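What follows is a single chain, given as structure tokens, in the form predicted alone.
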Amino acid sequence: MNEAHFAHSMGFPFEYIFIFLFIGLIVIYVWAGLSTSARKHLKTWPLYRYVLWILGVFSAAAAVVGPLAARAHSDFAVHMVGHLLLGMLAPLLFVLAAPMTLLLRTVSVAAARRISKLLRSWPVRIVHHPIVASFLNIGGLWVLYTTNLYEAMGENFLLHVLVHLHVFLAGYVFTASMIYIDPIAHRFSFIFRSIAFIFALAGHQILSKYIYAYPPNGVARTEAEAGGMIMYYGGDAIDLMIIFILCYQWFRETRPRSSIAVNQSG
């Protein structure tokens, strides 16, 4: 893909739209956190959640606008760095920032009830199922890199945007289905989520090796090898964070209650 051609197709207005969108996400989140913290009946929204949200926005923004995003159009290894930022790191940071919890304490009681009803609806429950979320996330990547889709999205701006949107949303839903930070309508056991995560992790690693051996259409072998290694080792680093959080939540929920009572009394 010719970088100059893509930049011309994308056009500066679209880049500005993305920049305003990311700035808006930060402004809205910070406003919601500060305004609800000022209410007497609510606790102060934690500072670390602001930090996580802002880092998540910067992570996603780096993959969509700026020099790294521009370079990713002509260098598959750089594209893979963007994939890790947009599809794995940003979703993890956003999930840890608990946006749904913040939304529920920001809106009115009636609106919160409607949102809760929506979260309990069957379409949301299906998409949020660990198995379905894994297929949407890892399966989507297999389709992207083992068909002509990767080459096609380099020639079509709308397709490019849709693929990136899917990568982010699928990454977010997958992460949210594995570690529970926001309210969940239907909770799956830690064992079930762990098994689903292991299969998803295996699918991601096998795909990275497949890319190493069989470059996607239009990608040079040296770039595919570099991209495959970035996907393999970079994905492992982010997956380790999810594993740690999942195990920590598992430990907290299953530790003996008597020890909790002793600690609280102490």
Given for the second form:
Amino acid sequence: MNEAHFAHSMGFPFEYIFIFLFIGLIVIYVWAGLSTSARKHLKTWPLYRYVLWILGVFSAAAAVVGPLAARAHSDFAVHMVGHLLLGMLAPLLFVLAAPMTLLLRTVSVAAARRISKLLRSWPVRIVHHPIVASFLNIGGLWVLYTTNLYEAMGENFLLHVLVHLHVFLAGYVFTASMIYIDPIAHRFSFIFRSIAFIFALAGHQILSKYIYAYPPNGVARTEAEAGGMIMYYGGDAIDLMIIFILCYQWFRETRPRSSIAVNQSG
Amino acid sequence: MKGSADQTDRISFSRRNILSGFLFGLGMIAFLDEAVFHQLLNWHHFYDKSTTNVGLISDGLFHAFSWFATIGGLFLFADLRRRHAVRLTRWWGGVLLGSGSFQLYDGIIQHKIMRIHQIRYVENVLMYDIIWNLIAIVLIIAGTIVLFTLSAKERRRD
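Having seen the form predicted alone, can you show the form predicted together with the partner chain?
Once more the chain from above appears, this time first in line as the rest of the complex follows.
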């Protein structure tokens, strides 16, 4: 409906800004990994982390620039594919690439202390609480698809950028609050995180069937049905990976220590 | 001291075998339901208009839980294996009990009371409902028999 207006405001400068941003994210990460690996007292930064980071950047980029992003404005089902890439897959890949750990080993000791102090501060801790993070993530999606926000987003460029930024950041914080890869100030038990995760996943699945039944304002029924099913099964696929990693971390952390090992260390 | 520690270990491992089997059985039957009846046969609907809002919530919660249960149950099994504490018969008893419970809950609460969807959209759905729930009851009874005979055997051994 507002296609022409949108394409205009979304014109060249913005596309280029995003492309530079994504290239910058890759360059900085790779540089930090390589330069810290060269230091004698540090371990080599693992290759798979570079791969995960670069895949994460591509996944986020596909949702923001390029043909998929362009079609997402007119087709809700395509929009939903973009949502899965930006709000679920990219955050998971970024979390697995351990950017905070890399940052802490790149900067000076004094700066690393300041950063970890910031990470321990109460606002970060509240946002990082599994339940708060779930509400920011899933609750945000409920607001987006059950109010006029989705329709309004198609007409206002700034709103469009803010919503996408929120979807990505909330997805990142949510994933990081469930599976611990980077250092965490306040850790919650596996049981607590599992229960919080089940409710968050349920909220996501309920919303996808709700969208199927009650299309968001401005979305055709057939597109809402396709979008709802993409959200449901795509969400399942990515959540399967998060559940697997969460269980695997539990499996490693609770491994039995043989009595011989205990005797030797004690 | 040593003896009583072994005893508590054994009881907690025996419970864990059942729990692991139960969770896996529940998740597996939910997965089969999704794969066979939703995707392959198209008997079940993704959403049908009679679904209540409560049904939608229950469906989402149960789906999320069963998704977690499949993987969690298998990791619990792997944990028992590395502790050399797998009791396969007990585990299978748990599987039967878990899958039967899910099937019965699905067949009575989710299909009939919350009307999430029907087994099949045909004239004579009653036959399908009866067979569905009978299978569930048979699974539950089989699981109960397996677990009870096992505990009876162990009591005799002690």
